[in-house]
Amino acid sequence: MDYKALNATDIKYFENFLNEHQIITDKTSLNKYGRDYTEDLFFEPSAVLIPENVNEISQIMKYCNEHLIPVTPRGSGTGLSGGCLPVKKGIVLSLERFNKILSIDTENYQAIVEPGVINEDLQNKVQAFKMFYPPDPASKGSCTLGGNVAHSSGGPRCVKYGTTRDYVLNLEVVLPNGEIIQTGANVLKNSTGYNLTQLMVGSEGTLGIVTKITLKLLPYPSFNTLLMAAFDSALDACRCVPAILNAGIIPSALEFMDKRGVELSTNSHQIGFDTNQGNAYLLIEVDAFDADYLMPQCEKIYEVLEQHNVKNILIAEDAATKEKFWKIRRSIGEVVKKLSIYKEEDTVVTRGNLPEIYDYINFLSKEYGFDCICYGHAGDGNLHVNILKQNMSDEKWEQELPKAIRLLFEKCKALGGTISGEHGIGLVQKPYLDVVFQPIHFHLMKGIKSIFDPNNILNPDKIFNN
């Protein structure tokens, strides 16, 4: 596709309905919009537009569609797959001012929000009404709900409560041609035609721009207990995961951390925690509406842990200790990014295959000579593999490492898994999509893309090459 280069005439058109603070063209300000949390990638946009209402987005999209100007939607830029990087230059359309919680319906347990609302802000707001929005990515304090919808984000509590996909009831969407649609209805049951809402969730901003989200809420479970279990063997920790669920316990969180990740996190944030207790850790949370229900769950978990050679079990006796344990877990990704250029692979397999995929990761690291840190949502079989560049040569990083990543993904596929559990495909995982999809899959997906976006202006070259 030959895209049109943005020029002064285009900017002048946008000035007809956007004020000067909504149009960014200076190099210094553009810089931050050319990056996200993905490795060390940078693609400078030609301009950034910051609309404040749906009609402004509609006008922008209609104009860009008619003039073949690429548009890349952006939330807070915390993504890990390069999904919001403007690889074809053009316009970054930032949704940062779509940051309002529009309504909280306590009778129907729903919230209507704009896509720029921070995940944790919604969680805190609805908790005041004793309601619960479960999806909680590690970046919940900075990631936006629009970004969560784009990737069907998850987080620790998916093991019991599911991902973003399970909570989206309806969306307001601006299509690439500027038309505004509702994808569904604000109801719990809907068997009316194709499910456009679920098609949009996880589409990574390639089919339309979400401007309003109706979310399902749950009653808030007021009581929880948090355990930190230390193991000498990471494989024992992995084997313990399906055993906990087989014992009839569905934890509200079941997280895996290797020793290196725990060390980095505790040292970086000066958290008082003895990291010599084990070589791997499980962080296990159970929640309930009745405090009396927690202890029987914990007793069963203790039994399973002891059957899997647990070395030590710590219980968070107070809110401060709970916060400390969670900070260790949630900070690992952040501190790894500061340590080195890295690639974060978002592998996911069936829970019972966690030991095998972890063992294979260790095999690949020795075979290809890379250092990595593993952590993730063990209860979902979702393991984040952070591969560190450190002293690896550029040639090996660019030429040899992709071979190891492809082998890792092929192993995931062979174990009944796939190449991304919650981070999406975006830009950096495109080369590996053929590991899990056949030509017919690409044909169908490209057909869907061409119907929504025939001129291919919306977030082009993401997920697959257009």
Given for the second form:
Amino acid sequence: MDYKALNATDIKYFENFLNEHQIITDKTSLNKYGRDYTEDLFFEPSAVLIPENVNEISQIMKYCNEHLIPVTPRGSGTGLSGGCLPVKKGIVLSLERFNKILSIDTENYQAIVEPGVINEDLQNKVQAFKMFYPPDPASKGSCTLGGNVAHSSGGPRCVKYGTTRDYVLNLEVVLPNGEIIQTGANVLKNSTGYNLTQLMVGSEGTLGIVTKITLKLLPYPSFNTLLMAAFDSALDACRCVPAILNAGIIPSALEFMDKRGVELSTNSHQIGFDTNQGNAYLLIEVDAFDADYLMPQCEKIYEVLEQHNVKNILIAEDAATKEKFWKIRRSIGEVVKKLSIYKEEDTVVTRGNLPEIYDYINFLSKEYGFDCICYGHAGDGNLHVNILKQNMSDEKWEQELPKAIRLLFEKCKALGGTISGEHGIGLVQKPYLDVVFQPIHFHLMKGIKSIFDPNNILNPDKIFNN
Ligand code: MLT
Ligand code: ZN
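Rather than the form predicted alone that you just supplied, could I have the structure of the form predicted together with D-malate (MLT)?
Whole complex next, starting from this chain.
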């Protein structure tokens, strides 16, 4: 596709309906919009537009569609697959001013939000009404709900409560031609034709610009208990994960951390925690509406842990200890990324196959000589494998490592899984999509893309090459 390079006439057109502060063209400011949290990647946009209402977005899209100017939507840039990087230049459309919680419906347990609202802000806001928005990515303090919708983001609570997708009831979307549509209705049941709402969720900003999100809420479970279990053997920790669920417990979090992840996070944030307790840890939370339900669940979990050679179990007695344990877990990603250039693989397998995939990761790391840190949402079978470049030569990093990653993904597929559980395909996982999709899948997906976006101006070359 031959795109048109953005020029002064285009900027003049945008100046007709956008104010000066809504158009960014200076190099220094553009820099920030050319990166996200993915590796060390940088793609400078030609301009950034910061619309403040849906009609402005509609006008921008209509114009860009007619003039073949690529548009890449962006939340707060915390993505881990390069989804908001403007790889074909053109415009970055920042949703940062779409940051309002429009309504909280306490009767129907729903919230309507704009896509630039920070995940944790919504969680806090609805909690004040004793309501609960469960999806909680590690970056919940900075990631936006629009970005969460784009990737169907997850987080620790998904093991009990599901991912973003399970909470999206309806969307307002601006299509690439500028048309504004509702994808569904603000109801809990909807059996009315194809589910356009769910098609948009996880489409990584390639089909339309989400401008309003109706979310389902739950009653807030006010009580929880948090345990940190240390194991000598990481495989024992992995084996314990399905056993906890098989014992009839659905924890509200069931997270895995290897020793190095815990050490890095603990040292970097000077968290008082003895990191010599084990080679792997499970962070296990149970929640309830009534405190009396917690202890029986914990007793069962203790039993299962003991059957799996647990070495030590710490119970977070107070809010400060809970916060400390969660900080250890939530900081790992960020700390690892400061350590070295890295690649993060978002492997997901059926939960019973965790020991197999963990074992295989170790095998590959020895075979290909890479160093990696594993942590993640064990209860979902979703392990993040952060591969560190450190002193690895550029040649090995670029030529050899992709072979190991491909083998890793092939193993995920063989174990009933896939290549991303919650970070998306975006740019960096694109070369591996053929591990899980056959030509017919690409044909169907490209067909959908071309109906929504026949000129391929919206977030081009993401998920697959157009
Ligand atoms: C996490 O679970 O910590 C997040 O997905 C972020 C990350 O892995 O970097
Ligand atoms: Zn995660």
